[in-house]
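The chain below stands alone and is given in structure tokens; this is the form predicted on its own.
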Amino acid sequence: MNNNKSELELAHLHEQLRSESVAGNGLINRRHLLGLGLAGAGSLVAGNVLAADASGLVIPAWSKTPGRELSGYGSPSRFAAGVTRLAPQPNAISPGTGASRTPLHLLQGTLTPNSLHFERHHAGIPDIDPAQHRLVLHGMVRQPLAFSYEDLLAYPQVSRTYFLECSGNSGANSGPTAADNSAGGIHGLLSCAEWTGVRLSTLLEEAGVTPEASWITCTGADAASLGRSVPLNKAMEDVIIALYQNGEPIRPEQGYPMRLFVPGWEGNVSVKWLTQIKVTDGPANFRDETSRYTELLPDGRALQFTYSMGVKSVITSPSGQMTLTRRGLHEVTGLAWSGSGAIRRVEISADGGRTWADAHIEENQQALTLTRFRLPWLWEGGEAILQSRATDTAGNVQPARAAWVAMYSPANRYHYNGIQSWAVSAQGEVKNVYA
């Protein structure tokens, strides 16, 4: 192939995309791009396209032996081996507290392996025999009631698909200085799956609740004995109590065998190990829900009981700590979400919020789940700053940094959802900032 020629078609590419532009620093409109067909926008990907000669293929030895044998339980290739949770060193004060990440930046689709959902312990992963455990319902009910892991699996299950966030998820980027981290080492308090389950209405329905109850209060049976306060509509509306997860059994981790699940809400609600719900007539007040998971405001006080995580969105590639190593076609992709509903759209800029385009996302998003995004960006080598926006369908916009900062106090961390910035160098580095 004339390679004069080759940079001349590559360059004609280059120009017709340019004329596509959805705004400003090379964002491409998605359907002029599918429209090029896979020869044009495998140019602008690879920088150049090899001819194969099928008469010089070369069989590798994979292919001509037999391959391990059958295994009892699945694990990734040894190519994909750092793939893994980020997890922090022990906590050698608190031991077992503390949290490990999901790496988003790792990731495509919306689902997360069970085996990378983020992690988050007040003192450690109990060890708990399933026949030895007990879910107590009583309190305001006119008949308590106490039920085995056995027992809940005679119940009518139900499966549904939601996100899961740590209120604390992000809170590095309401510091004073952007930390120097990936997507995963932010935003990776974040995970989603498909949990299954029984109906908590369904028990306290046969529990009978009576009339002057307005909240349930629900511990675990962890040696922090986490409690958390969840008010009686919200419990007869949707939550579950989650014995599987994508599949399987939910894991130690995760709560097994049984933890409450609050869709759309802060992670520390969703109690894991659940051994007792109190049917009462207000919030229990307990410690997890007053010296801690508060909003600190600007005049000292803090807000209570916001249980709904925000409206947000993070690009997950170009990334933190990524670089970019060739100039030409790229695909901005990441995650929205909202508690208050299903994504209705995500919006890019590369050029920090002057322009934005609309990204495309699929069609029907459900509610309370993660929607994956995406949109072509054509990088020609100059500084860019790539920012994304969401909007759910009740109308909530994912806020600017400043606007987010302004509204709390500057020690607070949690329910943070401002636009993530970040900025690409000349060189292709990818770094957190605030813009």
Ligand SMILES: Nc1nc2c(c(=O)[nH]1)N[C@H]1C(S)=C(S)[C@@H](COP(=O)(O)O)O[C@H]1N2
Second form
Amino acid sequence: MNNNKSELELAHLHEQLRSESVAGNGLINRRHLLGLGLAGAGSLVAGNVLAADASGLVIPAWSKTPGRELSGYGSPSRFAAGVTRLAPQPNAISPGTGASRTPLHLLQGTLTPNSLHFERHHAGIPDIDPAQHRLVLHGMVRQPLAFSYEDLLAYPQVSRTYFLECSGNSGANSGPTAADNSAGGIHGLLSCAEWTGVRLSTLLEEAGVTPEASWITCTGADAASLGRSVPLNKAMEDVIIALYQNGEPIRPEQGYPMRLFVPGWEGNVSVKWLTQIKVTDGPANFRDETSRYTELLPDGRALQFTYSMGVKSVITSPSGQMTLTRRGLHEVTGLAWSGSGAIRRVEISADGGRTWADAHIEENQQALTLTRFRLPWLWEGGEAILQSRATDTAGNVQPARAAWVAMYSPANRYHYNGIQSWAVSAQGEVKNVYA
Ligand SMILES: Nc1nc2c(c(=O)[nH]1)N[C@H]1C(S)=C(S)[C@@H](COP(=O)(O)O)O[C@H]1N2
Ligand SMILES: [Mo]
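Output the form predicted in complex with this ligand next; the form predicted on its own has already been displayed.
Complete assembly follows, chain above in first position.
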């Protein structure tokens, strides 16, 4: 291989790219990059021009003998064994209580594999026998009903793709110092799946809600008896009793055999292992909507029933604790979402918010799901601060961290949706910073 030639060629391509920048510090026009064709883009990504040589033609061992047997339930390649949930040390008193996070920085696309869906349990995962489980619908209804799992499977079902986010997600970034952590470690109480189940409105209509009713209160069958209240209009609008997740029966971690799924709202409201729905004329004021999952304000008052998740985005690559090992072209990519609609726009900055460029997102994004964004970035070994800023179809714009912090008491950790800043050092090390 002729290295001089490749370096010259590379310098020429970088020059061309620089002339097509869309914002400061190396953000590149994506259409222009694609216009360079495979030769240009490919050599930039490889970092040099690859010359075909005989080593590429050697037949590897795995091509010479038949591979292993089939299996009943698939698992990832052993070479991808590091792609796991980020689980903390188990709680000594109650090992099933706590949270594990989705490794957002190790995944692509927008759907979370079921095995990597984040977990948040207040009293472990109950081992529920669907043949014995019941969902009771009672309270302000003409006819109370009790459904078995089999009963529910016989109802008409719908499939919808929705994100699920814990309102405690990203709470670390509301603290006084920026934690040294990965994108998943900070923001991984976020997942997205296709949920299939029965619309709650179907069951409420069958039971016959009485005119004075205005809320439902829902309880899980776990030892926490987690309960949450939901206004009746939301319950009738798009809430489902989810039975399947990405096509297979919902996992025990996610609420097997059934969970409430409340699209766009804080994860805590989507009661897992759902066993009771009571129709009422007011909220129950459960523990998780009074002492927890309320937002303390600077004046000491607290917000209650902050249901919808704010507009938000995070760059998943390059992101915290990664190291860029070569100079040249990289793709900045990440996820954006909102509880108030679809994502309309994501902007990216590589200079700490001084200049911004629109990232590429696919057209016609659906509401209440994850949106993947991408933008080419030419990193030539300088320092950078990468940020992303999302706007939703309702016109909400993701706030700067300082603007978010100013709205709440320093003690509040819920509903953090400030802009994430990743600092890139001249050595290519990427770190969480407050910018
Ligand atoms: N019954 C019950 N439902 C529950 C919980 C729980 O501990 N028990 N955790 C809640 C919280 S705080 C969140 S963020 C979501 C997490 O859902 P997941 O574990 O499927 O990701 O479930 C909610 N529903
Ligand atoms: Mo949560």
